[in-house]
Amino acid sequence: MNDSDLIPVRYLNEYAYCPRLGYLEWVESEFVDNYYTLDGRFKHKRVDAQSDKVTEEGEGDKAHRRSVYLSSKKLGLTGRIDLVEHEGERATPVEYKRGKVPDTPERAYEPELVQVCAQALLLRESGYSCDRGIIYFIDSKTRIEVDIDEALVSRTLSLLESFRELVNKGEIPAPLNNSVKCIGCSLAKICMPDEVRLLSEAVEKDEEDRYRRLVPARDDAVPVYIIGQGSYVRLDGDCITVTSPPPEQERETIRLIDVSQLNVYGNVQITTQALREFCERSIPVSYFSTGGWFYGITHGHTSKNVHLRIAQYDAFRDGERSLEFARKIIQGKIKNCRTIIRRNSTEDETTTLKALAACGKYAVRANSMEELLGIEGNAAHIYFAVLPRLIKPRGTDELEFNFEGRNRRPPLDPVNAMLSFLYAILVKEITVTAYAVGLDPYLGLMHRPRHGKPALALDLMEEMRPIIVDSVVLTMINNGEAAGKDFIKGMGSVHMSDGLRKRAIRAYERRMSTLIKHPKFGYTISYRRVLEVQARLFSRFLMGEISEYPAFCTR
């Protein structure tokens, strides 16, 4: 048995709590912090800070040693013990736990008992006599003694064996069924217990109240955009300061805890210290050209879930599976286009809606990617032909929003300029999400790989284009947030002014923070959270947990 095959005691604790949690953390290397994990880490600071420090007490050979690492190939276990109290050949493991003593007969939960027992077995394998362990509950400041009896040893070894079999089998366990354990679990948004159950089993409609929203509807942290040319970003403690160029040199301080992403346009300087802090805090930094072209990203270590990326590469090589996924996203995109028309048109669009509905049906039955792309192109032509009718008439003194179809590089009219600018932001948004989930954003299943093109982000973006970007552009134009004076015409192209870009970003962020009832799960989340949910459902589709990818379609 290699050292890498040894199961850490910590993950045995997680497996005892929930087999799926143990698998996700140990096999797929998934982890994300929440309040409870951060609080536990903070309360472990004292004991962790004194690693390898031996404290002699009294005149005998009694001693304390903190953060002790032990391994046993015989047991197939490894782990760190918070504190070992030993006197001669007798040793006692002490495990620190946040929180108070639970109101149970054993005054501890089974995962904690199993963890201490596994530590005791490691001490025995190291030559010590160990017949008891201690769980110290930090909030109660209470030590609970645990007898390492035959029953607990048998239970611990049984769990260890079943965990090892699960690891060797390589098949993720099913999620718990409506368990209270999911509430407060830091991996709830990765595990998606209720969502996976819904999509993998025949769940009755009246069970909808069981689809719990286990994560907040929206994040407290928000993206930061810096578009002022010559601005300077530097680290200042737990904040960043953004200084505008001379002569204004206005200075703004932003707490890092409030930042989810940093987006910079054109010539913006960032210090090395600030970039390192962004990487350590897993805050991605995205780079756009002055004109809004998304061309790069800096981030910390990507997800360690290599199994997910292998599954993505396998799906890419599987033509039928790629086509199956592509049918879903194109069908979802067409449905959302119909929704935008119904919401914004004041004319009778029956013919157009029927034509789009027919495209949706053809998309489901497409026999090849080429056929599907042809259907998608036809649907886009029908949709964009309607778009001018969704724009309210403008005054004669303003630049006309004379949209005649989609064009880019460069945009030839104001509507295309706004669409291109915001599509680039949405591509960035989904690229960041794909990295966070553990996907390779440059390997798509419908958009084929091309140098520098985030093909998967473009795939996942298809269903979101109408309901996010198109909706924002129509709202801005119809509400008068964009007028003729906000565009610069020259050399046959049209560009947005800095002021309009700022307003467009604000409008986009309002849209991303808007709460919407999820049509399938019934809970309310923001559009930005929808992107993460869809990316994680795509990952479950790749890993084979759900049979098909569910597109997000609003009503």
The other form holds:
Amino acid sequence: MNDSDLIPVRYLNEYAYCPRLGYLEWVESEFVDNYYTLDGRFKHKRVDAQSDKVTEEGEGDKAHRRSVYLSSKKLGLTGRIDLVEHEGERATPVEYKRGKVPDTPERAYEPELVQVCAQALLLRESGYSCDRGIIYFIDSKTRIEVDIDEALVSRTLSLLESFRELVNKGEIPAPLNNSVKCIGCSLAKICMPDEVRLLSEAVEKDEEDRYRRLVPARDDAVPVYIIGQGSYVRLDGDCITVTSPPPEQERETIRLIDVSQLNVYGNVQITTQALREFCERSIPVSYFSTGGWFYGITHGHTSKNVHLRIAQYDAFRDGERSLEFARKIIQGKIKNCRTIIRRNSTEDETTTLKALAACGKYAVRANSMEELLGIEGNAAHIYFAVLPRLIKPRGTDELEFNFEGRNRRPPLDPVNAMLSFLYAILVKEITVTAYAVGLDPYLGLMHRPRHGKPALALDLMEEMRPIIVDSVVLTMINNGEAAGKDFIKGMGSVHMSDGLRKRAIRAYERRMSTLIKHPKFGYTISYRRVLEVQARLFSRFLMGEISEYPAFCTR
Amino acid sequence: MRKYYLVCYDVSDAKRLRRTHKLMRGFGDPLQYSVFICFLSKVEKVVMLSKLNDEINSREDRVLVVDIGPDSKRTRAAIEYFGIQEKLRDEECFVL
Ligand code: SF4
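The form predicted alone done, now the form predicted together with the partner chain:
To see the whole picture, the full complex is given below, headed by that same chain.
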């Protein structure tokens, strides 16, 4: 047995809590800090600093050793013990736990009992005699004694055995069924127990109300955009300061806990110290040209789940699966285009809606990627032909917003300028999400890899384009937030003024933090969270847990 | 979900005091010299406590944390009682 095959005791604890959790953490290297893990670590540290309190009083001649690492090839186990009390040949492992002593007959939960038992077995393997272990509950400052009896030993060994089998089999266990364990589980947002169960097996539809939202509806931290040319970003303790260029040199201070991502346009300086801090805190920094072109990103280490990326490459090579996925996103996009038309039209658009519905049907049956792309192009053509009728600018602005289909690089009219500006921001959003989830944003299944294009982000963006960007642009023009005077024309192209860019970013961000009822799962989340849920569902699709990628369609 | 916390500290050493103040600026707004109002999630609060714990000397200094409650009319009223400009961050983004 290799050292890397030894299972750490900590993961055995997780496996005993939930097999899927043990698998995700140990095999797929997924790890997320949440309140419980952070609080546990913090309390641990404090107890370590004052650990005389943990040891029994009046037992002066016992020796104590903190943080003891032990491994045993025979057991296939390795682990760290918080504290070992020993006296001659006898040793007792002490495990610290955050929280209070639970109100169960054993006065501890099984995962902890198993963990202490595994530690005891490691001590025995190292030649000590060990017939009891201690769990120290930090919040109730209480030591609970655990008998390492035969029943516990055989339970521990059989869990270890089944964990090893699971690891060798390499197949993720199904999520727990509506378990309270999921509520405190740090990986709930990755595991998506209720969603995966809904999509992977025959769960009755009327059970839908049981889909719990196990993550916050939206983040507390928000994005920062820096448009001001010549601005300077510095680290200042747990804050950043952004200084505008001379002569004003206005300084804004923003707390890092309030920052979810940083986006800079054109000529903005960021110190290395600040960049390092952003990487450490997993705050991605995205770079746009002054023209709004999204050209790069800095982020910390990507997710360690290499299995996911391997599955992504496999799907890429599998033409049939790629096509299956592409059909779904195109169908979703067409549906959402229809929704935008229905919501914003003042004229009778029945013919167009029918034509689009037909495209949707063809998309489902497309036999090749070429055919699908043809249908997609056709649908886009129909959709963008309707768009001018949905735009109702006021008074003299009518001419300005004369829109005749999509054009880009450079945009030739105000509507295209706004669409391009915000599509770039949406691509950035999905790129950031893809990295956070552990996907490779540059390897798409429908969009083929082309130099520097985040093809996967473009794939996942299809269904979101109309309901996020198009909707924001229509609203801004129709309520006068964007007017003719906000555009600068020159050399055959059209650009947005700084003021309009700022308003467009705000409108986009308002949209992203809007809470909506998820059409499939019934809980309320923000659009930004929807993007994450979609990326995670895509991952579950890649890993083969759900057979179809469910595109997001609003009703 | 975030909640409001009042954080007060007595730090006896001038250098530590400065460093504590700087650290606390990353978590909230100063009301008085060693009193901060912070709007934090549970996770952010643990991170703050853990950083404070590293900064102070537990034999000479002390920290008091009061949970004022989630953002609500009542909480806002309570905060106003402390005499600050309420600085509730409800913007969706920073655009500079
Ligand atoms: S969310 Fe539930 S099913 Fe998923 S890993 Fe956690 S405890 Fe297990």
